[in-house]
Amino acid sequence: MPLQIVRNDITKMKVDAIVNAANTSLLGGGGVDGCIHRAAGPKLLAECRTLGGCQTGSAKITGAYDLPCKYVIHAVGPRWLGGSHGEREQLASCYRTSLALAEEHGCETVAFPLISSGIYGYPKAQALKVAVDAIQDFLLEHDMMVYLVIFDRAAYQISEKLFADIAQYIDDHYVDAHTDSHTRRLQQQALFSEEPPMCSSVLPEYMDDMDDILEFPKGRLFARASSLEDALAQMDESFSEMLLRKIDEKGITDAQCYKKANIDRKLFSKIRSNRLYKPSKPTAIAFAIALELPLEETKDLLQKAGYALSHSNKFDIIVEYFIRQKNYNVFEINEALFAFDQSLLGG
């Protein structure tokens, strides 16, 4: 996926360039800056001495020396002075300038720390919002793989209100997936029995659970086909066909769709060229988000890929929360999914 939030040590990222949260002297410091200089070795400092420093909101590029990347981009973020001294624009400029330098030097993969969120005091939730917005704007116009590297949980925060709202939504909707193993055995017997499938009304309250266990779309329990011709006759529009139809109906381009979905162009090409392509569940949901589909249409698109949303899956509940809120920003959804230790949308 073009933007991915990962928990890692940025000095160990095998990418084309890593971004250093530097100070204006570019001569090293504490936190991420110190870690990068120690890992790169003394030659990095020697090159930095030739650069004449760097202004806040800007960035300069050097070699990486002993690091496993090609370049280090030194970005100087603002100190937090209350938010009314141009901090947001300066921080956004760090990301824009860094990405422009990366593109200029032919980088296809870049890893950022959360700039200014350490000793410079920028509130972490706001720093994250600025980072994601700036990177998202860049990726809408350019092809690049960008990682936002979080070293530990304490360094990462979404807003307290959003976290609390999602946690409450999960509490209100979560169904324990393991409360009745006897019922589940009966459900599986019904699905795989030689007898014709039962009418859905026989299992009224358990249909959602069966979807989650077996990922059988609701209402799709077909009778056993008597021949290949009958089986083919039961096939209908595939995931790929429905996706392409929805893109046309929305009046957007393929590129607009896969970029909004946080999907790599190469993966989209595979889906377009193969009508029977089976995407992962996060990829299928990402396309539903990019198309801004309401909940029922999202379920329909997922069904074509063989998936369903379930209230016994926290990932599904969080996605449902954002759809019901009509928030279709895949990057903001991924921030929340990361905060709750869930898989991210995209592919």
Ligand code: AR6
Given for the second form:
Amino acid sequence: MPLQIVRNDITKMKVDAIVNAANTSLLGGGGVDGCIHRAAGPKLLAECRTLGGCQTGSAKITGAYDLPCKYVIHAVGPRWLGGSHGEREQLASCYRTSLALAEEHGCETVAFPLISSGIYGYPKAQALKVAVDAIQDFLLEHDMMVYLVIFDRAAYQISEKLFADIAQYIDDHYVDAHTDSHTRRLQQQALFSEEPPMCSSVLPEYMDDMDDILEFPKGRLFARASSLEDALAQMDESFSEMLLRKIDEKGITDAQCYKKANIDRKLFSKIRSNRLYKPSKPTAIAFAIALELPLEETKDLLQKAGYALSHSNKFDIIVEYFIRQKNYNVFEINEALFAFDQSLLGG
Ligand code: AR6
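Got the form predicted alone; any chance of the form predicted in complex with the named molecule too?
Every component of the complex follows; first up is the chain already shown.
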């Protein structure tokens, strides 16, 4: 996953470079700046003294000394003055300059705090959006693993309305599913008491239309497939094949698809070159989102990788919510998944 949002203390990140939310003097301060200087030791300040400060919206790079990374990139975010003083552009410029510096120094992994969102007072939700947009733009053209490190829970709030809508959606569907599954369990128990174990009510949904190859209910699957080889020869389009077909049908390039899915190039190549590659569920869903598939097609694609969307877990319900809203922005979906403590989409 090229952009990953994690909850951590940035000084603990084992990456090539961490970014500091510094001030124009580059001589240390409070917040994350203080944490980084304490963890790096006094040699960091000594090097910073040689840099001659830094302008707002820009960044400079130093060694990392006692920190577990190789470099510290000191970025100077804007103070929030109400939003009409070029704050957004200056903040975006911090991310762009830092990423360019990281690339110049051969960094493959970089971790950012939410610059300006503490002492400098930038509203956290807006600071997050600027960060995600700027990093996403950079990743469209470059290969890098970027972590956005969120320190405190309060720093990460999706809008109250969205949170309430999703909570309501989960509530409605989660309850339904649990009521349904209770009823289904009772029905299944009743069936088990009269039928042999292999009965239609316990077959997975995807076997519904396999009547022609099932001899049921005597319990012999694939009865008309004369041998295992015949059965294997009848294998369907695989996940990889369906994915590549859909990419062609949408008229987009492979890179447009995997970047939009927040999947890195290497993982995509593996999937492309191995027709039987089995992706993780978050990866499979990320591709469905990148392809902007409606719900039924999303389910088809997932099924190719052996997964389903169910109403018995929050992750699935949140994904379904976004697909029904036709919101196919992986990063916005990830913000919501993060807010509900679920795993994120991507590779
Ligand atoms: N790891 C990750 N994030 C952190 C950590 C940490 N250890 N500590 C704080 N944060 P701030 P600013 C988060 O105030 O707003 C300094 O004095 C924090 O929750 O560190 O850009 C500088 O010298 C917040 O979301 O930076 C400047 O004078 C985010 O990091 C001024 O503060 C940024 O908060 C810069 O203010």
